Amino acid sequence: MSEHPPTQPLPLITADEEAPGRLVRPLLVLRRWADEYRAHRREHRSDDGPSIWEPIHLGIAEDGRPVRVPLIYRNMLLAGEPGAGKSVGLNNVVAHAALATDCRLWLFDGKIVELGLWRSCADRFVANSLDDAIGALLDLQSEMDQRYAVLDDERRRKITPADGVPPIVVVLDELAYFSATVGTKREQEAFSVLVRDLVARGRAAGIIVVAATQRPSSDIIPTSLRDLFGYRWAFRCTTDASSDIVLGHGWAARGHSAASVAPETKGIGFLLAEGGVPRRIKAAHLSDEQVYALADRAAMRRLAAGIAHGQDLDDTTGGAA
C-alpha cells in the first residue's frame, strides 16, 4: 500500500444531461481515504512516542468522536469534586507528557500518591512541603526569565521546536494544599503569586502549567488566575456557582454547568478551550494498572534518552529530583 491515499477518479452521476460529471459525495470518499491512511501510518511508524508538540488524546465527545488539544502555549486548569474523574483527566495529560522525551516534566502534589507514580519521569518532583514548592517555582521563574532574554536578543516572541528548548510541563496537584492549606498566609500567598506568574508570562517560553485542585472555590481559583487559563475542565461540582468557578461566569445559566453531571458518571466533564462554548466530555479511562505500566514505559525512555532519573522512592519528603 502506498504511504499517500490511492489516486483514484471520484465517483460521476450523470442522470441529469445538462450538468453530466457532478460529484458524488467526495467527502464521505476523502474521509474514508483519510482514515485508510491514517490507518496505515499507524501500522508503519516507529515506536518514537508521543511529542509534546503534537496534540494530546483527552477522551470523547457526546457525538462519539475524540477530542484532542494542542497544549504547546497553552495553560490547563482541572477542578472538580473528590471522585468526579479529575486524576483520571489529569492521568492522560500526564502519561503524553511523560512519553514525550522532547518536553521536561515538573511535578507537584500535595498528595504524594497522586502524581507520585510518575515521579521517575519527573525532572523534579515535589512532594509536601510548600517551601520546597517555592523554592521550585522560582526556579521556574529563572528558567523562563532566561528564556525571554534569549529570545529578546534574537528579536523573537516565542520557542520553536528549531530552538532545541525543551518545554516544561508543570503539573500542580493539588493547588488548593499548596495555596490554602498548609504553611503561612504570607507563603500561600507567594506560592499563589508564582503560580500565576507562569500561567501569566510561561507560555511563549514554553512552560505550560497543567493545575488541578478539587475544591474549586473562588479563594482557590481566584478569577484573576483562572482567566489566564486557555483550557479549562471542570468535572462534576457541587453547584452551578461551582461550575462557573471553573469555566467562566454565565456558563450554568446557558446550559453548562457540571452541577448537572451525575455522581455515578465519574470522568465526565465540561471542557472549555480557548473562548469556545464549553464541550461535554469524558475522559479517556486509565486503569491502575495501565498507569503503572505507562509510568514504567515513559521513565525507560527518559533514561534511554538521558532525560529525569528521577527520585529515590524511599524519598517521601519532597524536593528536587
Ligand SMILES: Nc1ncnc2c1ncn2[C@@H]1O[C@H](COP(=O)(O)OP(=O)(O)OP(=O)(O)O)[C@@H](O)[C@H]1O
The other form holds:
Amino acid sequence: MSEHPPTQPLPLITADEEAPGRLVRPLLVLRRWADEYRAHRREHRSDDGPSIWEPIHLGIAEDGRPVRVPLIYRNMLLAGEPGAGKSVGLNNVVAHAALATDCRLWLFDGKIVELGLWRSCADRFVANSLDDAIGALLDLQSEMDQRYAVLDDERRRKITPADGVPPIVVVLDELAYFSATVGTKREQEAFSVLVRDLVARGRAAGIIVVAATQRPSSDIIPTSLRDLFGYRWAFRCTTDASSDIVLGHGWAARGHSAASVAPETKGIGFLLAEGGVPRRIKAAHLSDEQVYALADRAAMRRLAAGIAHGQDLDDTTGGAA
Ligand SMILES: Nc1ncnc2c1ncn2[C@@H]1O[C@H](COP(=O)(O)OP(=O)(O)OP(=O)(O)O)[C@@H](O)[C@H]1O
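Compare with the form predicted alone: the form predicted in complex with this ligand:
Time for the whole complex; same chain goes first.
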C-alpha cells in the first residue's frame, strides 16, 4: 500500500472574509485530512492482489478466528462425502491461486463443471480424459525435474520468490475419477504413480498439489499417499474410519472425527495442518456469482500480467532455466 503523502498544513484560520480570523473547528480539519487521504488512496491504490507466497484464507475456526495457511512448499488433500462442502473449500484455494499472478494454475476436473468456472484462468485445463491427465502430469513431472536440475547446479534446495520461477498450483478434482473410474487399470496406475511422485517431490520445486475426493477410502487415499500431504482437510465423512483415512489413524478415537459433523451443517470440516491437532473449521463460502466475478477478474489480471491461458510455460517463465 502506498504511504500517505506529506500532509499539506491546513489553515486553522478561515479565509472567510465575513468572519476573518475565525478558528476552523478541529472536526472540519480532520474531515479534510480524511478526504485528502481517501483521494490519495483512490489515486495510488495498489492492486497487487494476493501472492502464492502468502497464506491462503480458508475459513473460520471455532473461536471465530480466520484460518489462513501458507500453501507454498506444501500439498493439500480435501475429502468428504458428496455434498459436504469440498468444492466450496477448494474454491478458496483456487480463487487465491487464480488471483495470484505469481503462480501458474493447472486444473484437472473429471466432472468438468466444478473447476470449469476457473478454466479461463488455467494454464492447462484437463477435463474428463485420463489420457490428457496422464500427459499433463508427465509435463509437470518433466518441469519438476528441470527445476531440480537447475537447483542442483546452483547447489540450492528449493525455489524462492527471488528466482522468478513461478510456483505451479495443481488442482485435482475428483481424484477417484482418474485413479479408479475411467481407463484401464494400467492407465489408472500410471496416473496414481505420477500424482504420488509430484506430491512426494514437487514441493521444493514449487509444485503444489491440491487434491480432492468424495471417496475417503483406502483404495483412493492409501496411507502412503495420504501421509505425503502436509494439509488434510476432512469434510463430513460417514464413519470414523473414513475420517481417519483422511486425517490419519487414531484421530477419531481422540475426538477429532469428521463423522461428528452433522449432515446439515455444510462446509464444516477438520483441518490437520503439518503435524498439529485437527481443527474444526468452517470453509469460507463463495457463491457461484462471486466465483464467476472472481474468475473473470483473475483472468483479466492474468492477461494483463502476460500469463494468460494458452501461453506456454517456457515462453513466459523461462521454465527453470
Ligand atoms: N462453507 C459453506 N458455507 C455455506 N454453505 C456451504 C458451505 N459449503 C457447502 N455449502 C453448501 O453445500 C452445497 C454442497 O457443497 P459442495 O458442492 O462444496 O459439496 P461437495 O463436497 O463438493 O460435493 P460433491 O462431492 O458432490 O462435489 C453447496 O452448494 C452449498 O450450498
